[in-house]
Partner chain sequence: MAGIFVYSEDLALAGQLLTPALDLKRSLGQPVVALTADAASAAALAALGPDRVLVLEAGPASPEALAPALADLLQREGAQVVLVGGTLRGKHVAAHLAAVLDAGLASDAKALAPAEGGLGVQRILYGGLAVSEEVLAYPAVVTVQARTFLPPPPSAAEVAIAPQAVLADARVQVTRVEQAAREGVDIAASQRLVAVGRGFRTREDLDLAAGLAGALQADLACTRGIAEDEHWLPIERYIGISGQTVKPELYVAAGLSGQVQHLVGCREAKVIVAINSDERAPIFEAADYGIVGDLYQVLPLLTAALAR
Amino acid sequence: MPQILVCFKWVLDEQDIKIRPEDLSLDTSRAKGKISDFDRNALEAAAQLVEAQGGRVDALTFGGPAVKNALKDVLSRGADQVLWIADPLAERADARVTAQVLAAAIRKHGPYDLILCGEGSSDAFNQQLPVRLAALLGLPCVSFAQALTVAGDRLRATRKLGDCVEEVETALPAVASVLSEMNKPRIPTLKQVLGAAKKPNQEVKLAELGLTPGQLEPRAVRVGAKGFVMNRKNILFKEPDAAANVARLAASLAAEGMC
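So, to be clear: I want the structure of only this chain, in the form predicted alone. Can you give it?
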């Protein structure tokens, strides 16, 4: 029976983020947190695998102090235990640092047969974590999976590659990232929410992971983020002849370099 670990990220809910019109800066003062959308698919994939053939699901996250708000939600979605690392360093960590921290925690608390990640986080969406984790742990990586099965010590997956799919198989243990189209994350029932309060969670101290200052120093630093506002030109074509309107539209688009 597979022992599965799901890595997840606690992010700001983009629906709550406002754009300040004066400078396009982001107002996150009223933004609530949530489990990254794509990580919910990874949690659901793990829960379905265990419900079908037994096993266990642990969840692991690295975030700021607010990450503790994620614990009950994660546990209500099928995880048996959640391991969490809360440290201010996470606020400026790049994908390299995050992978170093999670890999160290996995070495300390593993082993696991299968490590699942979402295809990317809802905020940065750099899609680097699964491959970096696999490289650090010396494991095979199956990315962009739209279907997964575990049979004995083998992982079989269907990968989506642009306009085609690829069937792959690898030995466990392995790392895999799942696409959002793989499943529809469950909405926890009242029983699952109440049951989550009885499941264990464990804080993992960053200082206990034996990482060097160099491993915790980000090499890519986000210097700022701004919103995007589309200013519509509101051009109307009111020729009585429809063909003339189409011709004017085509000419206008060509003048803008769009066709």
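What we label the rigid core is the largest C-alpha set whose atoms superpose within 1.5 Å from one form to the other. Only residues modelled in both forms are compared. The structure presented is a predicted model; accordingly, all values stated were derived computationally and were not measured. Numbering follows the first chain given and starts at 1. What changes on going to the form predicted in complex with its partner chain:
Domain rotation between the two forms, with the chain taken as two rigid parts and C-alpha atoms superposed, amounts to 52 degrees for the smaller part. Mapped along the sequence, displacements between the two forms of 2 angstroms or more at every C-alpha, sustained over at least 3 residues after core alignment, occur solely at 234 to 259.
What I would like now is the form predicted in complex with its partner chain, since the data block earlier showed the form predicted alone; can you produce it?
What comes next is one chain alone, with no partners or other molecules.
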């Protein structure tokens, strides 16, 4: 029965982030955290695999001090245990640092048959962590899976790529990333939420992972972030008479050379 690990990221909910009009800086002061949307698909995929054929799911995350807020949520979504690394250093970590930290934690607390990740994080959406993790651990990686099955010591997956759909197979242990279209993440039931409180969580100290300062130094450094401003004409037709609005829009489109 497969031992599965799901890596997830605790991110700010972008819907709560405001852009300050005076300098386009980001106001995150009211932003709540959430499990990154795409990682919920990975958690759901793991839960469904285990419900179908047995096994066990651990979840693993590396984040800032706020990552503790994730524990109950992740345990109510099907993980049997959550391992968490909370360190302020995570705030400026790039995917290289995160992959090094997660790989070190996996070496220490694994092994796992299957390591699942979402296709990208909903904040940075850099789409590189699973492949990096696999490379560091020396494991094969199946990215962008639309469907997954575990049969004995083999992973079979359907990969959805731009121009084709591929069936692939690899030996376990392996890493896979899942597409968001794979499943609909569950909304935890009251029973699952209550059950989460009884499940174990384990803190992993960054200092105990034996990483060098160089490994924890990001090589992609964010030097600024500004709200994206749409520079559009914003001409609104909102008369009660729909036909009049349509006529004015059609005239505008004609003036733009669109019809």
